[in-house]
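Below, in structure tokens: the form predicted alone, a single chain.
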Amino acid sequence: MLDVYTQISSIPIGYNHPALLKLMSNPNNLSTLVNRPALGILPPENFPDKITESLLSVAPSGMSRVQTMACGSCSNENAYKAMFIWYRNKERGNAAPVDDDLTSCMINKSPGCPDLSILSFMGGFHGRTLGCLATTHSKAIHKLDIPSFDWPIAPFPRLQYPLEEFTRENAQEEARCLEEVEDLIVKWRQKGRPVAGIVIEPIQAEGGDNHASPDFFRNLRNIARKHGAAFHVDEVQTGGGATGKFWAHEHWGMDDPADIVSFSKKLLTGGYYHKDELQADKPYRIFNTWMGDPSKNLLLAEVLNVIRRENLLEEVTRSGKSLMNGLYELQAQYPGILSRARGQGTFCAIDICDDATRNSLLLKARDKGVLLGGCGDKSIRFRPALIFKEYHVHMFLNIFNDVLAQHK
């Protein structure tokens, strides 16, 4: 099988990579694999060094702290908690909570449980736990029957493609969405539910591979600053190199892109990077049993060695160009079926004329040996590993062309 979906975008350097198999066969690593610690209270002696070697070696600009977690949802859930804790400490002038705070929180009442909110975007996906679900707006099936919070939801720009042909229209659309963000922040403050944080994906993945310009994100970052809200960039799906840079937000060209950056998937462990001021003020406020897994950091350190040694980010850029050019050609050849090809690196997608046709094409491609995934209402998303080479691109394009030619 040619896997262009890689376990929902989570396999960084393919299956059975020799470097990882060698790592697993090293008897010195057996203890890390066999004994899983409760990291919050009993981290292994070498854990700080291993974190420095792995996660901190690829820390986003302006960040020197990382909190490990087990998965994307719990990474975001705890990042939200960190933003709320930071916001309330700011409001209290960093004074200790009073008795009323401590007693009211035990019965889910204010002021201990404050009426704060997180602003998210229509089409966004941040996870399926309760807090994350309140910021997830990609598919109804994720949210149905689950109680939620009264938090603001801003429109995400709906850009027209190809981008270079619609610069004026797309700039107007982004300006409209930014204006709505500011309006919502003011409105929720007036409602008594101030926005403590803004969360956004650099490319809305599950919601349909929706892109926005670097200018849009730079302006959004400034809006967060202006209104005293934390800015959380969710890189769970985009992080790890698939866009041609290790972090998708690097394409924005900012020295100070975020206050929190969450990750999982291609980084093999979950967690979030954060500014110093978003460090929880007391132990056990950001806590669970595992808080990640040292064996995954062991694997990640070797994955990062491979990425550097084999120049895989350059490989991604080359393969991504070939993939996009191929998608443009197929789109011109089958205009009744395909439209809106878009992407960054190999993090690409294309729209199909309708959901039924999309699902039929996915099945037919699978039967011919290619694994693909859907996203949004009618898109196919491409999420290959970083070792996806140009000859793999051509293999895929040939098979996909056959599938399209046979489609009735």
Contents of the next structure:
There are 2 protein chains.
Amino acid sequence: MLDVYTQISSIPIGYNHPALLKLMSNPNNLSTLVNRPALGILPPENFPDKITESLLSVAPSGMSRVQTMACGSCSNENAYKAMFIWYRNKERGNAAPVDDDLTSCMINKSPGCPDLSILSFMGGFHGRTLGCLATTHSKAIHKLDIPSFDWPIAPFPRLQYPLEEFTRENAQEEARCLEEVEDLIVKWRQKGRPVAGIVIEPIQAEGGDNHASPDFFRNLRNIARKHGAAFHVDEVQTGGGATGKFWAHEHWGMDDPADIVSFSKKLLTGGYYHKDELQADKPYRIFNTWMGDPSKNLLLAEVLNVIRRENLLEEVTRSGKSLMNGLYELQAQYPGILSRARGQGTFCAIDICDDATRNSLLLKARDKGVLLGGCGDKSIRFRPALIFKEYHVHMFLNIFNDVLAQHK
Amino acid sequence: MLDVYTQISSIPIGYNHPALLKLMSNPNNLSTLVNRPALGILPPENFPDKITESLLSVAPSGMSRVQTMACGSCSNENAYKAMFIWYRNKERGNAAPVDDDLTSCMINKSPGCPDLSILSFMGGFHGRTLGCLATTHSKAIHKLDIPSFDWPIAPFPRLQYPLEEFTRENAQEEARCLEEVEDLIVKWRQKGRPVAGIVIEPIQAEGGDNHASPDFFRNLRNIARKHGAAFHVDEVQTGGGATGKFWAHEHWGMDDPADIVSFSKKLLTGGYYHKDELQADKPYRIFNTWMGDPSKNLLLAEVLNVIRRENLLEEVTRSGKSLMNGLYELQAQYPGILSRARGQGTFCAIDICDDATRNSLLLKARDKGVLLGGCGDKSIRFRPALIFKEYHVHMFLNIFNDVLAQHK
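For comparison with the form predicted alone, provide the form predicted together with a further copy of the same chain.
In what comes next, the whole complex appears, and the chain from above leads the way.
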């Protein structure tokens, strides 16, 4: 099998990488595998060093703190909590909470449990636990029947392709979405549910691989700052190198791109980076029993070594170019089936004429030995591991071409 | 160190157990350690067998299904979702959702995101993600500044000790709480936020090791059934053998104790068991990327072998009796400091005269080599591993006696 989906984008350097097999065979690591600590109260003696050489070695620009978590949903849930805590502390002028705060919160009431909100985007996906789900808007089946919060939802730009032919239209579309973001912030403040944070993916993945320009994100970051909201970039799917940079937001070219960056999947452990001021002011506010898993951190440290040693980000950039060129060619060849080829690095996608054809292509490709995934209403997303080389691209394109030819 | 807290009750059979070290050294298990699958779409070939020999071999009475998750919070969040989905399907007479359901849920509005609630108990703890946190009511610092849901909160019985002296008062207290539960269910139905499920711990752990009688739980289960609400027993802290039975709810002596039982900690993987009717009707409703971790399931299977081979539940019952007898004696000896010794198996606790004394005793015990944890306002909880034998009990009691003597 040629796996171009990699367990929903969560296998960073392929299956059974020799470096990882060696690592897990090392008797020195046995203790980490069998004695999982409660990291929040009894971290292993060398844990700060381990975090420094793994997660902190790839910290996003402007961030020197990281909080590990067990999965992507917990990462976002706790990132939202960090933003709420930060926002309320600002509102209180960093004074201690009063009795009314402490008693009302015990029964889920304001002011202790305040009517704050997180602004998210239509088409976004940030997880499926109740807090995350209130910011997820990709498919109805994810949300149906689950109680939610009255939080604002902005439109995400719907770009027209090819980009170079629609420069003006796309700029207008992005401006429209940004305007709507500001309107919503004002409206929710007036409603008494101020926006404490804005959460967005650098590329909406589950929602259909929707891209926006670096300019859009830079402006959005400024809007967040202007209105006193934290800016949370969710890199659960985009993080870890698949766009050709370790973090997709690096393509925006900013020194101070975000207040919080969450991750999981290819990082093998969940968690989030944050600026100093987003550190909760007291212990046990951001807390749970495990708070991650040092055995996953062991694996991550070795994955990062492999990425550096084998220059995998360059590999991704190279493979990504071949993949995009191949998709452009196929799209020209099968205009009735394919459109909107798009991507960054190997984090690519293409639209299929309709949902039924998409699903049939996915099955036919699988039967020919290529594992792919869908996203959005009718897109196919490509999520190979970072070791996906140009010859893999050609293998894939040949098989995909066969599938399309047979379909026609 | 004598660890009587075991990473917040999450180490089942002690540190570096030879059986676990052997398991993790077995090269056949390497692949499971380095290739974490997306369990919801591509489970390993033998995963159903692995689940049958591990989690399903200790399934609670009446339950033949289990859903694994990565941690305790995700387990409860998804259990709540399962109850909401089940409840709404009942309301719709199992008909398909209409267009209005599917469009309104995308923007967090009813009827698609319905105003349903989960009834929880004051003093309860069910996790710290936003859905769980709306049912957690143990300490203000857990909840402060985090938006919540308007869900009903019932009083948990506050029993008086020693139990045999307060039979009548405690029965009255339990009846009062049950009455309040029914009142709240009616009130929230009238408010338009019907109770889809009731969640409770068999022993409120984080909230102060609060116990109630089997009779209380049996009546509560009946109330849930009478009002068409699902009954969710949260065994994240109580499950795994520490009460002398594998599940604490087994002490209630019921064939059909619950609709959902969630777990984590000593089970090493999170998840929940459920009755057939609580199975979501469609794929991708209860879903995330990892949905647990087969490497944790490997460890659990071996832990269960050890529990059986070494008769650890009997060991726990024996050690628990010695521990309780010792606590009764110390309580008689230090009536100004200790009160309300209580427990089941080795899942025991005792109250200290005040918070400051409690914290001072915890530190002094630690300095003498005993690791203990607090819970509630002024309790100490004992959470040894299942291999805590009678000689460990005596070691602990001697040291604790020294600490108390010095304090006096």
